[in-house]
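Next up: a single chain in structure tokens, the form predicted on its own.
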Amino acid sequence: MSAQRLLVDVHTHVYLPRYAAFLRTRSSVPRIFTRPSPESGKPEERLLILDDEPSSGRPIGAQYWERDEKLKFMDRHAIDVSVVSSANPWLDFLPASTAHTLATELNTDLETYCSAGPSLSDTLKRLYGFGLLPLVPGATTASLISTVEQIAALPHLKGVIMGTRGLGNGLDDAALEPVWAALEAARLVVFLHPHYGVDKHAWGDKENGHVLPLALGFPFETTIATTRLVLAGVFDRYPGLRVLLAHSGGALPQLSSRLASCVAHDPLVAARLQHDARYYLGKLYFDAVAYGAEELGFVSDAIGRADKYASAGASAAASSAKGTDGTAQKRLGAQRMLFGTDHPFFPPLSESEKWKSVVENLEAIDGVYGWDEADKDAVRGGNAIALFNLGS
């Protein structure tokens, strides 16, 4: 099969066996614990990763850590390649020395998880990964840079997955400047993924399960963290930095013009940036985990118009983009969107069902008005092959 016709999943998670074993030793969140099943009475493992989730947690099993289960899922849904990332909350809850040691071990484990898996061809594996950085309060610059260097040296790790807290002060913390520089130099992709959501009091007292935190809290967290990076000038200082946003960038595409207006009316912030705030959407990458064709189309429009908002000294290519029509704009945006599933979360209720996260996100890609088949193939896999330099 042509590399441009592959189906590549860039948003798919694992709790590696070493990490799961560590969570089993804990008595507070995050933790894995065992209780009798209410249905069968047999022991079953449960996972707690969020402070406010029900005390019974969620069921967890082999699909969360066994490579063969990941491959069975891929085969069932005709996914050719997966770029696997450790699931939240990563190492955020650990002291710096423990986080550094565990990051090093888990990165080696993930390299083995990928390299020992099957191949599609002589040059292309079915599994690649995002490594972990020990981004916790108290972590030293030396420990962070050494971990970036470790990940860059592992051939099947193509980036890092990162939460939004950084060293405790967010991702616009000046202490992270050497990290951004190292990631840019190493050509590693940063997969920015939420975990904390927003202030829990915003959800009120009515019991709504996980719906509000996951549907709204996670995307808003991503929106805020990415906006802080933009406002801090990170993408001006590190123009080669490649950041992939989970959940199609949250609310950032929808709010980007409002953001640009607020920046323009605030001289303090406007003076920091080299471009209109909307320009930076064209420097980001977005997973296509939005579950709807209209939403994906809107995101691609917002990305595709970005070069219209470059500074007066923009390139000729950027200037020519000012004349693109709506379809051309949407097609331009498609070049920075990548298919994902969020496996192994949100499983089907029946063993015989396919996962809605796969079916609905593929249907969404197929239904975007203005994308031709080449655009859709790019979002399904071609963009990921290029971004992660797979198979070369």
Ligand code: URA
The other form holds:
Amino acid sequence: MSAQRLLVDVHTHVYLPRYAAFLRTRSSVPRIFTRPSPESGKPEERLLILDDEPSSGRPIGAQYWERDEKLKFMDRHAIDVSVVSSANPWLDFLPASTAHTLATELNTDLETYCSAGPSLSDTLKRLYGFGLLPLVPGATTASLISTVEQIAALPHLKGVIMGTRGLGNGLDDAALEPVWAALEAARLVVFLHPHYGVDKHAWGDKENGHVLPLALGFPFETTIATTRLVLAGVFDRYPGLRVLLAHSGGALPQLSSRLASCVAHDPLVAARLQHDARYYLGKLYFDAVAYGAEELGFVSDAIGRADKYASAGASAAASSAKGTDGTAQKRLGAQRMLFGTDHPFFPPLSESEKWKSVVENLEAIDGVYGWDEADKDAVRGGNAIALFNLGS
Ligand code: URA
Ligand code: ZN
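So the form predicted on its own is up there; where is the form predicted together with ligand URA?
What follows is the entire complex, opening with the chain shown before.
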């Protein structure tokens, strides 16, 4: 099959057996615990990872840790390649020395998970991964840089997944500068993923299960973290840094002109950035985990106009976006969007051959007005092959 026609899942998670075993030893969140199933009375494992989620947590099973289950899921949905990442909350809750040791071990585990898995061809495996950095309060620069170096040396790890807390002060913390520099130099992709949501008081006291934190809290967390990165000038200082945003960047595309206006009216920040805030959308990558064609189309439109907002003379590419019609702009934006599933989260509630979360994301790509077949192929897999430099 041509590399341009592959289906590549860039947003797909695992709790590696070592991590799941660790969660089973814990008595506070995050933890995995066993309870009798309310239906059958048989013991069943449950996952509790969010501070304020219902105390019954969520069902968890082999889909979260068994490589064969990941491959079965991929086969069932015709996914050729997955770039697998540890699921939240990563190592965020651990003391620095434990986080460093566990990161090192889990990175080696993930390399084995990928390398011992099947291949599609002599040069292309079915599984690649994002490693983990020990990003916790008190982590030393030396520990972070040595873990970047470890990941860069593992052939199947193509990036790192990280949450939004950094060393405890967010991702615009000056202490992270050496980390951005090292990730840029190592050409590792940063997959920025939420975990904490926003202030739980925003949700009121009605019981709405996981809906509000997952549907709104997660994407707003990503929106805020990415905006802080932009405002700190990180993309000006590290133009080669490649950051992939979970859930299509949350609300950032929708709010980017408002953001640009607020920056332009604020002398403190306006002087700090080299470009209009909208420009930075064109420096980012967005997964296509938005579940709707209109949303994907909108995001691609917002990304595709980014070069129009380069400061004068800054970008030769700027002129290519200027004067294009809306369709050309959306097609340009599609070059930075990548298919994902969020597996094994969002399993179907009743027996079904295919997962609704996957089918909806594929249908969304297929239905974007203004994208042609080449654009859709790029979003389904071609962009991932290029971004992660797979198969060469
Ligand atoms: N819920 C989570 O906690 N993490 C995900 O990645 C998706 C859903
Ligand atoms: Zn996810």
